[in-house]
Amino acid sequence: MIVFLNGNFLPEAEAFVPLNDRGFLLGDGLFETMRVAGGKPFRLAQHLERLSRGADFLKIRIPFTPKEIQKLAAQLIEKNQLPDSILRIMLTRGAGERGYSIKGADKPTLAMTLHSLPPVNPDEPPQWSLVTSSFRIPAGDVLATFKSASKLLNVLARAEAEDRGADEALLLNTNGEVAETAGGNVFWVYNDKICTVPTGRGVLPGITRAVVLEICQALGFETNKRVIKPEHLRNAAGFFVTQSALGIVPVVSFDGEPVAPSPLVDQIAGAYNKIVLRESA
C-alpha cells in the first residue's frame, strides 16, 4: 500500500513519524475519514472543510490547502488503484518537547492513507445490534464538534459493546442523554418524523448526518432535532446509524430488544446510495 506522509508518496511500511509527534505522544491532531465511490472521496470538501475548523480552533497549520489535498488524495487514490475505499486524512501538530505546552510545536503533521472497504453482501446489507455503554461524553464538551485524535472514551465504548455480543456502543453524555455511537450519528423514526440529536450535546455533527437531512428536505419527509432518554428509543418506529464506511446502517435491536424495521428508513438508505452513485459518477 501506498501512503502519503508530508508531501511524500511512499510504500506504508518506510512511512514513519517521530516518538515525539504530539499526535503519537497526546492524540493532538485531528483526522477524517469518508468513503471513496469511483476514485472520488465523498463529500470531501464538506470533511476538509471541518477538518479546517477543527484545525483553526487547536491552531494548526494544515500544510496544505484544500485543493492541493484534493489533488494529492486523487493521486494516493490512483496509485493505489482502489477507486472503491476508505480515505483517512490525518492531522497533527507534529514534533515537539515533552509536556503540554505547544511552545516550538511549528511543524505538522498531514498524512493520507487508503484502507479496503468493509465487505458488505448486496443483498444482505449490514444491520447492527446496540447496547447502552457505561461511558459518557461531556454534554458541553467543544472538542465533540471535531473529529480529534483523543478517541481512547470511543475505543473502549466499542470494545466493551463487542465483548456484550453486540455491534456498536450507544453512548450518552453526562446529562444522561441519548449523544451518538461510538462510530456514528443515530437517528430515529418517532410519529413519521426522522429525529436526530441537536450537535451541542456531546454531538459530533457528521457529515453523513448531513446528507441525511439533506435526503429527508428532498423526500418531503419531516425532520426534528430533540434531546432523548435512552429508555424513549425503545417507542421509535425505526433506528438507524450514520458513518462515513457504511452510511445507512439500520439498528435491529437494542440492548437485546428487537427494532421494528421502518419502511422510512429503507428509503433513505436508497437515496443516500444513489447519491454515492451519482456523484461519484
Given for the second form:
Number of protein chains: 2
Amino acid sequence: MIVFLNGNFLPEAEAFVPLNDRGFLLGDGLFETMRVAGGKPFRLAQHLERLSRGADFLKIRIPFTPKEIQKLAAQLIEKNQLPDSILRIMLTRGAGERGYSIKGADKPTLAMTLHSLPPVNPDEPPQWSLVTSSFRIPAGDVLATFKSASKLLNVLARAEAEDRGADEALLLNTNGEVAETAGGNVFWVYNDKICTVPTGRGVLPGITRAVVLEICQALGFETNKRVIKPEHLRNAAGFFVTQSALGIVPVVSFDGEPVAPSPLVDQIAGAYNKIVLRESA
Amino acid sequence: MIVFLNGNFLPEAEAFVPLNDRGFLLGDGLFETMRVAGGKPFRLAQHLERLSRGADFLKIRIPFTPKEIQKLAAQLIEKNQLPDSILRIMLTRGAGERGYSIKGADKPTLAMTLHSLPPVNPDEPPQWSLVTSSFRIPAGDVLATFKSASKLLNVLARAEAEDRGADEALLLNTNGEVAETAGGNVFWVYNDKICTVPTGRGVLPGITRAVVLEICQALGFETNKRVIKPEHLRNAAGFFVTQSALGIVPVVSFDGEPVAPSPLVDQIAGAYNKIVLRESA
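Output the form predicted in complex with another copy of the chain next; the form predicted on its own has already been displayed.
Time for the whole complex; same chain goes first.
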C-alpha cells in the first residue's frame, strides 16, 4: 500500500513519523475516516470541514488547502488502484518539546492512508451486537465535537465489548445518558419516528449521521433528537449505528437481548447506498 | 540527544515510529515522566509499577522487565551524559489495523527519551499562576488512574491557561470538583493541615503526590484528603502543585488573585529536595 505523508507518496513500510511527534507523545491531533466509492471519498467536503473546525480549535494549521487534499487523495486512490476503500486523513501538531505546552510546535504532520473494505458477504450484510460500556464520555465534552487522536477511551470500550463477545460498545456520558458507540452514532425507531441523540452531550456530529437525517427528510420520515437513558433502548425497534467507514449497521442485539428489526431501517440503508453510488459517479 | 527505541540506542534525529503505530493513530499507549538525579531516575520503581498497572488494564505487554528498563535507562543517561535531567518512558500498542479494535496488535513500542532540566535561577525558583480550565475531566475516569498517551484534554487546558497569561490550568471533574492540574496534583494548606484531593475522582495517583504524603508523615504534619469545589481554594494559603519533572511548585496566583504563602510549603519542598538528593547518592 502507498501512503501519503507530509507531501510525499511512499510505501507504507517506509512511512515513519518522528518519535517526538505530538500525535505519538500525547494524542495531540485529529483524524477523519471515510468511505471511498468510485474513486471518490464520500462527503470529503464535510469531513474536511469538521477537520478544519477541529484544527481551528486545537490551533493546528492544516498544511494543505481542501482542494489540494482532494487532489492528493485522488492521487493516493489512483496509485493504490483502490476506488472502493476507506480513507484515513490524519493531522497532528508535529514535533514538539516534552510537556503539554504547544509553544514552538508549528510543523504539523498530515498523512493519508487507504484501507481495503472489510469483506462483505452480500447475503449477510454486517449486523452488530452492542453492549453498554463501563466507560463514560464527559457530558458536554468539547473534544467529542471532532475526531481527536486521543481515543484511548474508545479503544478500551471496543476491547471491553469484544471481550464480552459483542461487536461494539454503547457509550454513555457522565450523566448516564446515551452518547454514541465507540466508533459511530446511534439511531433507533420509536413510534415510526427516526430518533437520534442531539450533539453537544459528548456526541460526535457524524457525517453519516447527517446523511441519515437528510435521507429521513427526503423520504418524509419524521425525526426526533432526544436525550435518553440506555434502558429506553431496550425495547427499541430498528436500532442502528451510523459510521463513515461501514455506513449503516443494524443492531441485532443489545446487552444480550434481541432487537426487533424495522422495515424503516432497510429503507434508510437502501437510500444511503443509492446516495453513495450516485455521488461516486 | 540519544534515545532508546525498541531495543536500540540511536540519535533523536533518526528515531521514528511507524505511521500506523497505534500511539500515533489513537493515543493508544501510556507514558511516565520522572526526574533523573545523580544519574538515577527518582522513584523509578513506583513509576514502573504505575506503568505496569496501566499496561495490564490496557492489555499491552511491556517488552522489558523492570530490571531491564532500569539498566537501559542507566545506559541512556550515561550515553547522554545527563545525570540531572528528565526521563520520559513511552509504551504504545504498536502497529495495528485501522479502527479501534486491538485484535492483532501485539508488537508494543517501548521508547525512552532524556530531556534537559528547565533552566532554574536559584534566586527565583519556579512559581506558578493557575487558572481554572473550561475543560472537565470525567469524574471517576479510570483513564485518570495512569498516564495515558491520550492527553489532548491536558494539552488544550494548558494552552488555554497560557493564552490567559497563566502558567498552568486547574482542571475540575464533571461534578465541578477540583481534580488536578494539566500536568500535576494539587495540595493546599488549611488550618495547618496539608490537604489534597482523593484519587478516584479523575485524579492521577501522582508519584510526587505520594512522596509529599510520606514527607508529611515524617514531619508530623497532619494530612487530609478531601473533595472540594474550586471556590474553596480561593482563600487557600500554601497552595502548591506536585509534578515528577519539577517537584514541588508553589502557586502564587489563582484565577488572578494572589495566594498567601505558607512556611509549611517551604519545609515540604526542602524535605523533598533532600529525599531526591539522598536517593540519588
